[in-house]
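Just the one chain here, laid out as structure tokens, in the form predicted alone.
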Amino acid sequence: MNLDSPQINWPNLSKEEKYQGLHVQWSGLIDPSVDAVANLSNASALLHSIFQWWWVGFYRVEGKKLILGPFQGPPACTSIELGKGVCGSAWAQSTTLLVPDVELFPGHIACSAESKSEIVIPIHTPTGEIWGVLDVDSEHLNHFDKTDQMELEKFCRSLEIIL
């Protein structure tokens, strides 16, 4: 299989094949020479493509909230507090949150009532700071495992090139 081609079925492969040909893919696609908003458009539509996952977008720090940037996917919301919500949760503690039912997380920010399960990542700046999160949704209940976590830590250290 040649997973650095364009024309993959990538509902046939499994979740280890998908995330294997999302970092061949994205170390393709990846460019430092053009600014961020550019880059996190492509990486935004490359895991929304591969995976079809309900949303999938980037946050970026502004002061003390996030604001939306680049994602695939219904309309979301445009800022979230720092603390407030998965996204402003993961921020504020500066870790990833997986979390198999959102009705059940306190303070869930419902920018979708099809979101049912969410994975929320921090991304760093090459000095360490939280630049934003890359927020992923499903619209089905524990979608997400440890694979996915680690996989999409592994994709996000990968940005710290373009921030």
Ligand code: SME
Contents of the next structure:
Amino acid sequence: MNLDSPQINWPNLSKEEKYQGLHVQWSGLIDPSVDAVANLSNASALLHSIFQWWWVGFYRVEGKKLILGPFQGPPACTSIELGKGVCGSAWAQSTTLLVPDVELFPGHIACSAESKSEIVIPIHTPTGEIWGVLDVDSEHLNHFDKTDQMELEKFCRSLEIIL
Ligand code: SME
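The form predicted alone done, now the form predicted together with the named molecule:
Below: every chain and molecule of the assembly, starting with the one above.
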């Protein structure tokens, strides 16, 4: 398999086609024989190369905090408390949070002034505990919709086997 797939012109594809491509490529890339760091590094690189989001990456639960994991984009906050910001709230509520305008989200943590909208999806282990979250930021307002939510939740479910 050609991992960087130069033959695919991602920017020309519709959102639905990009997610189709994501699921196909990820099923070839995911490797249960290695650890979460290796797999999530590839996951963030694949998501970023397909969608060109401002920031995409993972935070993992360590005690009462979320700690920065593999990501693509500018440097980010290394630690977020339970219930704080969009990430900590998605973790505390165990639900996806879709934020069309980050300035209207009470307590939003601005790791980058460029970030205008955000979606955060909890990631569960096979036993149902929250392992961490997938966080995606856009430099555009109102960038994420229900299709992103549905497809990214599906993507996060596929991660269970490597956690
Ligand atoms: N904005 C997030 C913090 C993480 S960065 O966006 C990478 C939040 O409010 O939790």
